[in-house]
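Next comes just one chain, in structure tokens: the form predicted on its own.
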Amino acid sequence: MEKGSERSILIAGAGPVGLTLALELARRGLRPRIVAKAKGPTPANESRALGVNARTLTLLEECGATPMILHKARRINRFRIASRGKQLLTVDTARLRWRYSPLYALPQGETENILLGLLSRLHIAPEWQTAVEAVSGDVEKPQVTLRRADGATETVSPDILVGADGAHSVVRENCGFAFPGDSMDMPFYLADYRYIHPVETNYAEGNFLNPGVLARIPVSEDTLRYISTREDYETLIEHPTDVRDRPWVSSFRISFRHVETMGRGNVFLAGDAAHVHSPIGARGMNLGIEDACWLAWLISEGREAEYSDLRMPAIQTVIQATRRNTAFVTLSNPVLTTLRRLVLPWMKLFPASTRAVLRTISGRDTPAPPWIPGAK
């Protein structure tokens, strides 16, 4: 295969998967051209995507976002696990040495902003308001028309397509990509509450509260992230101190899909558009960021042939275990969830089994980067 310097490639979705992708293949000498249907980067209300794990700040060393990331994140040092308020297990990852924390919390536009900063030291910027309407022709070579806000079109013939345009992409759906799975009938309710005073923000913690579950993650240092399986879950937080306000409130539902290739001609997915699973882990972002990465340095080196093959293994690796976590989260068969109350004090002692819960969360369960030395 030629090397991409002098093909064209159209990333469609300028999310953190998007925007590493650009990056990554731009620093390698590559331009190209990256357009969103969203008005701007994430709005700053909007934590979205918080956990940037060791894998991600691995992956992001070279381009230079990863000091960024730091100086803005917050170590998550321990994770905490609560029966009905009762501790049952405290998680201290300070007392790790890995170069990295496994996890960190920073609002997804954060990311994207630190990401867009660097892009345009490269002399790049997204095309924002401008949505891929339709993919037509050949995916060897095909045919991308493009809207603007003002309702002007364009037609282009990338060399490479890349749909990183999220979980309904229009790439995938019009280049004939299946995208099979399943969804759980449990609603999921989340809520980012903002304290008059500064907050606790280096432990994350999850309480059972059987039935149901109650997750408080930190987003900042006046500000938390309540996620439950309750309706009522509001009512039922334990507050550090007085409520500000909620910047963002949500709900949703959990599939579990991934497509079956990850490319088909010269037409490639990454993030979400190829993958969707449980929040559970905080591996979503991570993994589409992984995907971006792998797929700029196959395609410098002629290679993007291969990227399905090498990136369907750690898809399926992460998508079971995070099956497996939201299943073991989400119990409400009172044997099951009195055994688990049981089980988890006893996980203090045996290393091991923490270490590789730890190693998960981290992202260092999928394959590490070959061009990066020494990455493990």
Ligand SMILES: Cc1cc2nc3c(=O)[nH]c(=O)nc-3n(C[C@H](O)[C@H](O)[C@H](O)COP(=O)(O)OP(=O)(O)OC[C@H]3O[C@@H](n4cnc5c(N)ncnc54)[C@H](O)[C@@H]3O)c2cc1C
Given for the second form:
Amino acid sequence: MEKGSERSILIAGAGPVGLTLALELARRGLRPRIVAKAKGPTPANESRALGVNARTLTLLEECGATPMILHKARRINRFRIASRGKQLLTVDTARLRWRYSPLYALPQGETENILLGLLSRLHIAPEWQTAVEAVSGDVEKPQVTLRRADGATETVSPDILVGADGAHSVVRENCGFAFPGDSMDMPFYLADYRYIHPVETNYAEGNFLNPGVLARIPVSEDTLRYISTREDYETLIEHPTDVRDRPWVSSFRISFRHVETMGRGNVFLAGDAAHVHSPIGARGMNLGIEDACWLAWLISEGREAEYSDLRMPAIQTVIQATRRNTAFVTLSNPVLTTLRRLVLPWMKLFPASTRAVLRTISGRDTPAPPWIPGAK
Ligand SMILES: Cc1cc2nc3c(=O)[nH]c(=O)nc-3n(C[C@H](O)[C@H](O)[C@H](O)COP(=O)(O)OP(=O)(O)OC[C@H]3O[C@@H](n4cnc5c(N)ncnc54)[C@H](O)[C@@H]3O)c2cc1C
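Next up, can you give the form predicted together with the named molecule of this protein, since the form predicted on its own came first?
So here's everything in the complex, that chain up top.
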């Protein structure tokens, strides 16, 4: 197969996944074109994908993003689990001798801005407000219609088309990829609270309210995210200090879906375009960044036909783990919630089980990147 540099590559989408793909291609000397429907990166007030895991930090070492992320992100040293405010279990990550702690917190827009800055050093910039309107023709040589904000259209026929255009991907829908799965009925509610003083940000906590759950995750030195399955969750928050404002409030429903193949002909999918699942475990963006890094490596080697076979097992592993964890966190049967409350404190006697949980949180349950020497 022809290696990358002579071929034209169009990336649809400039979220964390499209930006990572562009950067990983560009640092290897390829010149992708990247277009996005959005006006720019994720706005600063919408923290969205907060958790950056150890696998992502390993993957982004070679493009130079990792030290920048570590400089800005908050390291999560402890994961606390409580039941109606009573502590059941604390998992401490400070004693792990891993290269990176399992999880760090950085708002999605800040991660995107780091990637954008590095990409601009390689003289590549996304074309914002340029949407893929339709993809037609053969998947071996797709015809892509782009529409800009002023209404002007352009049709291009790239050698390689990558859909990193999010959960409602036009590339996926127009190129005949099925997207089977199911949705949970239960809504989730979310609010970021900004406080007048700095707050403790080195731990994350999940509090089982029976019924429902309320999680507390650090966003920045003065901001915490609360996420819950209960509509009245805001009345149940014990604020650490006086509230300044609520920069972001949202609610959403969760689906578990993934494509059956990540590539058809010369069309490939990455990130939310290929898989969506619950945010519990903070895997969505991280798994998508992993897709992008694998795809860039394979394209540069002329081996992109192997992408789907290499990625699908990882996608299935993560979706299964996320499904299990989401079911565990959202249990409503009183017998099972009592059992959960009784069993969790004993987990500290079994270090192997907490280590296995931390391996999953850190993203080390998928194959290590073979192009990074020593990566685990
Ligand atoms: C509340 C919440 C919390 C989350 N927390 C975490 C977390 O802690 N850790 C984690 O890893 N993940 C988390 N996620 C998931 C994470 O936000 C997504 O997995 C991630 O944003 C996916 O990135 P992406 O680049 O694939 O897609 P997106 O971020 O959705 O980006 C899609 C891009 O495609 C562009 N686009 C869309 N349509 C078109 C089109 N027709 N043509 C051209 N461009 C188009 C958009 O403008 C955008 O640039 C969370 C999600 C939610 C909702």
